[in-house]
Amino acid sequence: MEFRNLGSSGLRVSAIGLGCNNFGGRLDLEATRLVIHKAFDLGITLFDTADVYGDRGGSETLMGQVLGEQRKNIVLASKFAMPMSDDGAKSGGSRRYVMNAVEDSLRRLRTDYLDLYQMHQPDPRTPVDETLRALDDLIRQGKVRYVGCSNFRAWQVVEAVWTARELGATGFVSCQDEYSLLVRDGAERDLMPAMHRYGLGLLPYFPLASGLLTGKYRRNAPMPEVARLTTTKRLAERYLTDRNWAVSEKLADFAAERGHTMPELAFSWLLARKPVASVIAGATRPEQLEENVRAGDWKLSDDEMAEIDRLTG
């Protein structure tokens, strides 16, 4: 397993991370245990969850029951800010909420600190300096080691960086955002230049475009049963466009000509893009984790990267 620094920080993470959104939802305790133990065996150290995963708290709760003594050997990341109640009262980035949310996550995860605590989405109701002061206090208390953000626009990332500097507070070291061979423009146009400038690491989610880049979907062919794009209409409407079908077919040919699979192309391309630190991918079976780890082994040449740009442009 390859390890990388998360941005300009000293935090080292495995190049392939485990997205834990299936735990407590699609996976029960024993299925969760199988996936987590396989991740240990494969050398995966970045475990990324959130308080809302697994029907609000379910993912963290099951992870707390499984991690045990291995907790000290991993980079445990969680998130806050998305609604933990139907009325939205338990959400956001206010000092009051942040202080309560971290205690809830620590309790569910059965740990006394988080390696990375990420703001899951911006909070327009709370000044960013209030959130950053609260997070800095958590770092000083030893409850959090590093902080990051997710789903922030480029200007919001820059605002947070400069606000932290003005306060003398610890700032974000990472951004977690959607980025893949099929979803490039937004991140590459605005977000990634800002991240380069200020030394933040990128943790891309949906690396396989919700499954379209797995290679198991074919245009004008029956959809696979019990698959995400088959059962989730909003995702199908978003990803199964004429443009995405055309690009994915070209990418499939590109990979096949070189003796590789679509996931191998998707993961390896991401790992070749700076400032990507780790590719976060979920898994429902241990075998999927093995595939994810193998997928990052292809070292693409400069000519291949240029050809991929042409195919996806």
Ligand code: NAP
Second form
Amino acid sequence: MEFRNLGSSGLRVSAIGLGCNNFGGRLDLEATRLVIHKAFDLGITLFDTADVYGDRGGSETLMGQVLGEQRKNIVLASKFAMPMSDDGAKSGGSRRYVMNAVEDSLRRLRTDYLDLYQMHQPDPRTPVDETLRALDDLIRQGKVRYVGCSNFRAWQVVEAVWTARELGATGFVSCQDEYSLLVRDGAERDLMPAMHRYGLGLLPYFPLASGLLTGKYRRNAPMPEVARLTTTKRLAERYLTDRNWAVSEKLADFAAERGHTMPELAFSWLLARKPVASVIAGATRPEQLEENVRAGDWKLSDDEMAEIDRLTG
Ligand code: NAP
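Moving from the form predicted on its own, what structure would you give for the form predicted together with the ligand?
Below, the chain from earlier opens the complete complex, with every other chain and molecule after it.
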């Protein structure tokens, strides 16, 4: 397993991480246990969850039951800010909410610290300095080691960097944003240059476009029986577009002509992009993880990267 620093911080993460948003939702305790134990065996150290995953609290709760002694050996990342109640009262980045949210996450995860605590989305109702000060206090209290953000626009990242500097507070070390061979524009145009400039690491989410980039879906063919884009209509409508079919078919040919698979292309391309630190793909079965940890080894040449730009442009 390759390890990388998360941005310019000293935090080392496995280049292949595990996205934990299936736990407590599509995966019950036993299925979650199988995936997490396989991740340990394969040397994955970065586990990315959130308070809202698994029907609000389910992912963290199951992970708390499964991690056991291994907790101290991994980089445990969670998130706050998305609504934990229907009325939205439990959400956002206010000091009052953040201080409560972290206690709830720690209790569910059965740990007394988080390695990375990420603000899941910006909170337009709360000045970012209030959130940063609250997060800095959590670091001083030993409840959190590093902080990151997610779904921030480039200007919001830059505002947070400078606000933290002005306050003498700990700043964000990472961002999460959607980024894959099929969804490039949003992150590449503004966010990634800003992150590169300020030394933040990127944890791309939906790296496999919810599975479309694994090659298991074929246009005009029966869908696999148990798979996310078969069972989740909202995501199927989003990803199974004419444009995405056409691009993924070209990418499949590109990979096959060079003796590689679609997951190898999806992972290796992301790992070749600065400032990607780790690819946190989700998995529903241990065999998927086995494939995914092997998939980052293709060293794409400059010519191949240019050809991929042409195919995905
Ligand atoms: P993804 O990585 O694009 O897709 C993962 C899904 O693809 C798996 O659940 C599995 O689904 C399928 N899959 C994975 N490996 C496979 C393989 N080798 N062969 C065949 N199918 C395979 O999307 P994601 O898991 O939703 O995103 C990654 C992580 O990013 C999440 O787990 C979460 O931690 C994070 N995330 C963050 C945000 C945010 O707002 N910050 C948003 C979304 C996600 P099936 O087996 O069911 O088909």
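Residue numbers count along the first chain shown, from 1. Model, not experiment: these values are computed from the prediction. What we label the rigid core is the largest C-alpha set whose atoms superpose within 1.5 Å from one form to the other.
Is residue 238 one of the residues whose C-alpha moves 2 Å or more between the two forms after the core fit?
Yes, the C-alpha position differs by at least 2 Å between the two forms.
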